[in-house]
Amino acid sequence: MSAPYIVTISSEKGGVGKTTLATNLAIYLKALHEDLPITLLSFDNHFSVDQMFRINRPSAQGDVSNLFDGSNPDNLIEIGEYGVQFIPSSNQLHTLRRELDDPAALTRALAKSGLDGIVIIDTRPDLDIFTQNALYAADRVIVPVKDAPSMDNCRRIYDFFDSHGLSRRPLRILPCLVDGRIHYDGPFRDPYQLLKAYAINRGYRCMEGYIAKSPKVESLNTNPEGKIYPVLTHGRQTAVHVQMTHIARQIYLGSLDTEVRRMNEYRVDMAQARKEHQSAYETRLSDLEIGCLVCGKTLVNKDQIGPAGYFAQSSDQRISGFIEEECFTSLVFRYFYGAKRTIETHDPIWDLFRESAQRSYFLLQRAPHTRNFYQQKLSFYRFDDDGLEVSHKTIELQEFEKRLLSKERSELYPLLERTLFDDQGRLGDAFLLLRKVSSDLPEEILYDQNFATFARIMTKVSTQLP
């Protein structure tokens, strides 16, 4: 599957020419290679991309915010001026910022797309979650700097790469808005040489060349029509035209020289992760008890898991399995809620318990300070979704119960024998944690994220037990 070459323009310092660089780079690349697909998108909310490239009225197909809701990026693209493709900007990204916390979300979306050629991403002047996503996806990151403070701000971008285990190889500093009228005495003759020396001193690699400060280029963004004009068509007489040509050529050659692009690298990583997830799932599945932990009815088959109601695992990881909903609910009503009558499945009380169980974890454990073989007590805890205790009840555990005409074995014993009893028939130190599962897809609890949540709650509740 083909993969685009992703170029991210990023700087935490505003006013360094990021958007001017991004928009003009797209046009120069298209001029350099007419058949090369060039796609541009921006996470800034000033709509410069739309103003420069939109030909017709806005369509209803979507914008950059839809890159994070599962939409196919291919369906968001508009064909704009100069043959440049673009994804419309959005003024609603702030509503997503509170919900989005995954820096790989954009990479995941682009990896599923059919985009090819070069994709250029313009970012906001801060390291928010959208900038992080653009950095995470990049084959090349251009960091425009115009002075020492903007150079100092580069450190956080480099720290982001380090903290996520990403190579610094894509990162390049580009001096921008360099005033050619300024000259110094000493080893650094002008601002460009000074900025380049700053970068090298900090261990940063630079693009070849720079972008000069140009009143003519700045005027292309300010006019009565509100139109933004490109340097290629309206600034050919400026030094910036030559400099942009040079930068575009570097990016194009870089795209040719990059054998393994970030998207393909990510796809390989995801394929390996899926393989590992599947292996972990199959291991959890193979470790399950075949029968219901209460009644013994077969629930786990090779191809599927039967109509289970609860998943249970002992804290020592020795036992894990499923329980039919009716089996567990009957035990709870009879032994822990003190029901004087049999509660049927159609009873409103049953439905009420089922609803509350969706937001609960249940735990069975030997009551504290009760190691006596003949006087065993069992504690029954209920915790909320966050693993905080809601209720607690302790009962006397008796193997045989008095019925109307005879003694019968407690229905709790088969569950405890399968999970918490030791070889001598006594409750050990482990506890049993239970969670309501989907009746349609009970094995969902074994998926990585759900199982990790279950394990996290098990650790959390263990700290609250006496």
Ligand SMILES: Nc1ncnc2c1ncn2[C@@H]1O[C@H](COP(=O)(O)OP(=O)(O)O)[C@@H](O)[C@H]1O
Contents of the next structure:
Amino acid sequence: MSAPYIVTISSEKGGVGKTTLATNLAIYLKALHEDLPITLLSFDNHFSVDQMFRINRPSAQGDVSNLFDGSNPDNLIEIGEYGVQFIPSSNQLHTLRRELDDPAALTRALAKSGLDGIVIIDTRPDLDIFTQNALYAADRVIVPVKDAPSMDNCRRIYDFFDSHGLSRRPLRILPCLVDGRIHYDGPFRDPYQLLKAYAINRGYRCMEGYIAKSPKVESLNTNPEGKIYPVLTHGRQTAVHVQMTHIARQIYLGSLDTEVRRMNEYRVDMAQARKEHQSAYETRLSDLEIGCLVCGKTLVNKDQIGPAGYFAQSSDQRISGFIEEECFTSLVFRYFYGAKRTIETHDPIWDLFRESAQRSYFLLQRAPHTRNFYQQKLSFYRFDDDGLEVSHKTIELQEFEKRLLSKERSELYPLLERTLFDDQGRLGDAFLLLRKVSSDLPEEILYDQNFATFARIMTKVSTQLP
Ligand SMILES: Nc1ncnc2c1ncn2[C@@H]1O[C@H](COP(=O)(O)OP(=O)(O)O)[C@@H](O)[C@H]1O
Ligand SMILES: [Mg+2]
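Having seen the form predicted on its own, could you give me the form predicted together with the named molecule?
All chains and molecules follow, beginning with the one already shown.
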């Protein structure tokens, strides 16, 4: 599968030449290697990319905000001037910023695309979630710095890499807007030498060379036509032209050198994570009781489950399994809702219960202070979707009168025996948590995310028990 080489330009400081570098780098790379696909995108809302590269009218099916909604990046690409393709900028990122919290979202989106060649990402002077996404995906990060304070800001970019377990290998400092007229006495002859020394001193690696400050370059985006001109076409006589060429060549060589692209690394990670999820799921599956926890009828057959109405797990995690819808509902009606007669499955009450059960968790536990064998009572709790108690009821286990809960007399017996009884046949300390499952796909409850929710609710309800 193809994997683009991703170059992110980032610094938390504004006005250091990020956008100028990103846009011109795209053009220089294209000029160096006509056949190399170059794709540019920006998470800044300044639309410089669009102004510089759009040929006519917008022609892509979206913009950079669609990179986060599952759109295929291939459909967001617009063919621009100088043979550079770009993804249009967006002025809607602020709304998305509140919802997005995954720094891997862009990497995931790009991993699904057919993008190839080199992708250049321009960012806002901010470590916001979009910048984080651009950093996470990068094979190379260029951090333009123009002075000592902007160098201090790099720290947070390095920290981001460290805290996400990413190698610092991609990171490179690039002195920008270097004023060539300034000369110092002493060991550092000019601002470039000084910045470089600063960087090395902090353990930051640098690109080779720098970008000089040039009035000509500055004038390229301040002209009456409101256009932004590239250095390549309008500033060939400047030192920046030579410097840009040099930077572009380094990036190109870097793209050849990098055997393992970040994107492929990520694809391997994803495959690995999928495998781990799969094996965690299979473990949960193999831990299940085969039969309905109430009536014993076989519900789990290899990886086929059904027809089950409820999933149940004991809080000591000794037992997990499914229960038929009818078995659980009639237990509840009979023992906890005090139904005098048997409620038939076509009774409207049945549907009412089934419907409200979707948004509930149920819990069975020995009532507090009834450890003594003769007084054991059973409490039945109902919690809402968020694990907050809705109601509870405690019943006497009449059957205990004869010191034994008789199998014949109680429909509760098999369930309690399978889940909550200890070796001596009494209710232990654990509780049983139950959750309605989808009748089409009962095993859904064992999927990572659903199971994590179940486990979270298990913890939450346990803190509310007496
Ligand atoms: N090499 C350069 N020489 C002089 N001015 C520059 C140079 N590079 C960028 N500029 C100017 O500096 C300002 C900030 O540049 P820009 O690329 O927008 O920075 P950033 O994206 O980091 O905010 C712009 O006015 C731009 O024209
Ligand atoms: Mg910018």
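Residue numbers count along the first chain shown, from 1. So that the term is clear: the rigid core is the largest set of C-alpha atoms that superpose within 1.5 Å between two forms. Computed from a prediction, not measured in an experiment: that's the story for all the values here.
Rigid-part assignment between these two forms: L416 and Q449 are grouped in the same part by superposition fit.
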